[in-house]
Partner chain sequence: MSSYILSLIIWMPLLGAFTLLFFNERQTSGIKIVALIFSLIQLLFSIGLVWRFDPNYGDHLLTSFQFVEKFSWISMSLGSFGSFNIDYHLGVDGMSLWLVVLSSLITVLGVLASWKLKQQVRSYFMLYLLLSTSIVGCFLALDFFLFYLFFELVLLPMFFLIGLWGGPRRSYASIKFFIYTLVGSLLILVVMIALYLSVGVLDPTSEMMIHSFNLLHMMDSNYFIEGSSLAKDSVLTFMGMPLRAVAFLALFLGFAIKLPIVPFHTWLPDAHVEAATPISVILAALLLKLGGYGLYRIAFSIFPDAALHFGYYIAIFGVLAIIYGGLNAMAQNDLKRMIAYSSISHMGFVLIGLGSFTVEGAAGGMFQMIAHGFISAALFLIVGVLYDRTQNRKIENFSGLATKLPGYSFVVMIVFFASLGLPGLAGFVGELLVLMGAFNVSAVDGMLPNWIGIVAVMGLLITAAYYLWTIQRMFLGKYWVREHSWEPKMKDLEIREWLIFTPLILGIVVLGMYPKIILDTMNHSIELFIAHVGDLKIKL
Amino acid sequence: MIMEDYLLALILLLPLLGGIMAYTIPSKSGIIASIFLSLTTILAGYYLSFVQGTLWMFQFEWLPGFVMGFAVDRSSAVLILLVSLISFLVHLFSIFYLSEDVHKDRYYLKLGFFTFSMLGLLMSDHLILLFIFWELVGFSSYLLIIFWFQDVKNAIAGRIAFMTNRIADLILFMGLLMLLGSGNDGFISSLGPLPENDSSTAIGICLLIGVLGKSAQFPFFTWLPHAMVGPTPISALIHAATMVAAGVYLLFRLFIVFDPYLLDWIASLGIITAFLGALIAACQTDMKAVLAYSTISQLGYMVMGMGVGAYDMALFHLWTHAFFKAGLFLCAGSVIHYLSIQDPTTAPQDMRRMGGLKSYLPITFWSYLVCMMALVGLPFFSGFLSKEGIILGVFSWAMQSENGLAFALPITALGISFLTAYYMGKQLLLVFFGSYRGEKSLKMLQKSWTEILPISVLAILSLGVFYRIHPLGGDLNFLEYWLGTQPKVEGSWVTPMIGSSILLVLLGLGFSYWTYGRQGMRKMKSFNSSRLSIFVQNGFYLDKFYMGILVPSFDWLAFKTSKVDTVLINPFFNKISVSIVVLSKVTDLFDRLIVDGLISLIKSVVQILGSMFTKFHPARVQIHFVSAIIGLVIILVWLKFAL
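Coordinates for the sequence above, one chain, the form predicted on its own:
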């Protein structure tokens, strides 16, 4: 093996080894797991420094005649570093967050397994190998979601999230098998366009459903809020750069096999998800739920970008979103942990009972503010660069489209900017400004470096200066280096589009301040909701529709099917089996009485005839000799008189 083989093997296996070591030494589990992840991050950064543009590939024979392999190029290499770094920061924060949990060893084992699975997915170059790690990511995330499984509600929520993904993954597996059967060798690096026919359409639809399920897109996004029952650092890891982003990564890798008209459907589903996610987030009162639906909305942006061909910006948004969304979730974890200690009588995730926490958690506040500005898409922050790039790509796509309805996508994307700014401004005001609305007085707590360092690093990496010096113009060197030269979006409409987006963000922030900031929200009655907002808050009751109508419908169908089997099919086959038994008995009787009897009769007749003829043929030689002479004399006499 060459150096890259050993290096990539270490990057892949170190998180799993760290989890195993942490499990065997429970007293130092957090430190041990974090050390292993720090080594993984350092090696990933070192590998990234010399990978250049060459494709590293390692193939092996899994079964006789069946070859699979790993491959890493610039795109996967940068995501490997992203996952390693986010996972390392989550490991550090978990030391603080789970300091009092007695099952920390089990937590870090599952966390290491999760990181190992995600890295394996990014390195896989074969469809079957990718699907194996795809399923491992789903299984390990399920183990983390139900970490506090002693609460039955958590176990049920984890099961719902797990089974929703399994349904989509089954259809994805069918698509991968059809793709393998279409003449491809299964290696992602050698995939090419498929001929446009019914088979390619079926393959594309199956692959798309798998992407929609994993990335929590409409109509599968109902599982993601259920994943919030796990520890908050796990929410940061799942929502930031790993599980839900795996669907976007798969869409990026298999982009070439999708038909053009199917890409239009992908873009449409992306914008629908982005809008619904933002609308639901605007009506949430749970701090983590707001961020969860925000993730759904931002993933919709990425999927839409992939659908319109702006895959470079979609992947860039995946990168920037990882940092500011992980930062927001860890800030939420800091708030929840603080309130659960200071005021255990109140719900620690209910924003209606928060307020005034800026004075008690200043570092958390400033980190949250930076990450929030990146999410809403203000200049000088990373989210502005990636989100505006997607919106410009969508508008350019709409201008080239012959369908006038295509302009609905960029217009809706601009409207979502307003909603995003509104619900994030609402959360900022309810959590950090005004006065505390809980029941007990708060006190300052001694800060832990394992709490401060991760959220500070994520906030710093959410600044736009790392990707473009000039906030409103210039080339994105980040994209140029990692994804190659990308087509530039030019036109007189670019500046008005960017200006409109910034204006809508400012209006959204202003509207949130006008609604929640002026009075300080001291009175609980100010949070009364209308029936419409409750309807939206509950995700349009899609989850209840699935659990209350679809699941019982399938249960009813299964019950009726079992009845058909019991009443119709089973008796039919029972009668056939009885008929076969009767026929076999009759056949056996015919065989014994007729066939065997006839053979026995022939045998008896032959034996009787044999006994009769033996009397004329005694065994003495002299008699045989005399008989022969007599016979000869008779023949000679006959011959004499006959002639």
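Superpose the two forms; the largest set of C-alphas matching within 1.5 Å is the rigid core. This one's a predicted model, so the numbers in the text were calculated from it and none came from an experiment. Residue numbers count along the first chain shown, from 1. Compared with the form predicted in complex with its partner chain:
- Shown in the overlay between these two forms, fitted on the rigid core, is a CA shift at residue 25 smaller than 2 Å.
Switch from the form predicted on its own to the form predicted in complex with its partner chain and give that structure.
So it's only the chain below, everything else dropped.
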């Protein structure tokens, strides 16, 4: 079908084109880029309306004899819609958020480029093509993180984020190359399970590390908080909804090549990340940092879901999380933007000086509330459906496992529900409730529709009713349509599981109210000064370890290596050349003293002898001549007889 080709090419290229158009017409850049993105979204939705689960394919020869291709089935078409929709909303929100910035044109170009790369990542069906877009996603993310590059702190943060990604990406690259080398043609849709041997384990580990890097999992998660220095809409799009989900998407696509026991590792790393992320988020005072660590934690859920085989639920969580987390980030952007105009300080994101914003930013507050309920996982909200799905999946996996330790996973997952509810409740209370703790008195601001619309759309899409009418049980039609699966976990333990999960969420919210709602800031101060909390707040000093020990030791190595050139190799060859010069000097001396000297010695000997003989023989030339001839004759005659 030729129309599909054009349609998908349009979906892929429109964001890039929009970015370029926005760059060429800077005065209207935001509107133009948004129009292009809205077209992309509509086309993506239209495409979804007729994609019948069949695979659309487009192949081309990139290198001689090396064919790559795009392919879209329904599972990726849904994600294409997700990316274009959220990107569109973020474009809209950026019009509001960056209204005072002078480099909007550049911003929309980068944003369009990012959307293009992300869509390409979802469409590609070949390992190398996937890697190409994977890298472009990382590159455009870097460009957006350093958007405000005049501040060197942002530049450093961007570098750290890119380098951390690059480490994982290159290991992924090795895995992909080994996968190609093991006799695959590289098409993802035709991948099969690998024969079990050492190389398949190595491939699995390499691919896994790539996933961990991009999806900000332990021990790579330190880059995501750094990435938060970019404009907040970027954090919403890239570092909450799309790019970080790429790792989970890759897990889904390459699920078949992973060893079963490697999957257990994946699940364990996922739960570790989920737990650490939630713990760190609970200790943050920066509004965006809480959300960043919360993203890490939620991605941990997804990775765990993948690991235990509940891939449908993990993908579903990716979908719901994209909406509510993007919504939360945009709400944070709205708060930060508001405060930076009303009460400019050096720390516009510090929750300790917020408070009482509910009455100044009502729409932001309500949207925030909805998205937050979805995140903590209360019934009637989307997050509940997907999170419960994952927890139930983990539980049933643990039931089937022979290892009793496996139950640590679902139990920790439940505990994380409590932590999540706690830190989100804390943020809600600190930001929106109580009274404002800043210096100035606040005023209501004129609302712009580009601010309100994206936030409220994302909040509405975080309601559970779109995916399942009944809040607690029943079929998930959306999932059925998307991936053709249904949550089919059954057992007597399902109801108590869901019940205890809801209970833990309520407990967490109550606990946060108990600590911050009543006592407010006093508790905050005492808590934050404790040594443990500082330790946790700094992300267990993992980042400090990397930046303080690993990076400097690498620099040290580089420095020492460069010394090999200046201390060893150069002097060595210089010594050789010097010794050659010395040798030539010696031969020169030999030449002058010995060879020349010998000649002059002979010369002077002859001279001396000559002058001596002249004294013996006064000048009688004729006699000399005669005697010489006589002598010659005698010699000739003697020779004649001798021979």
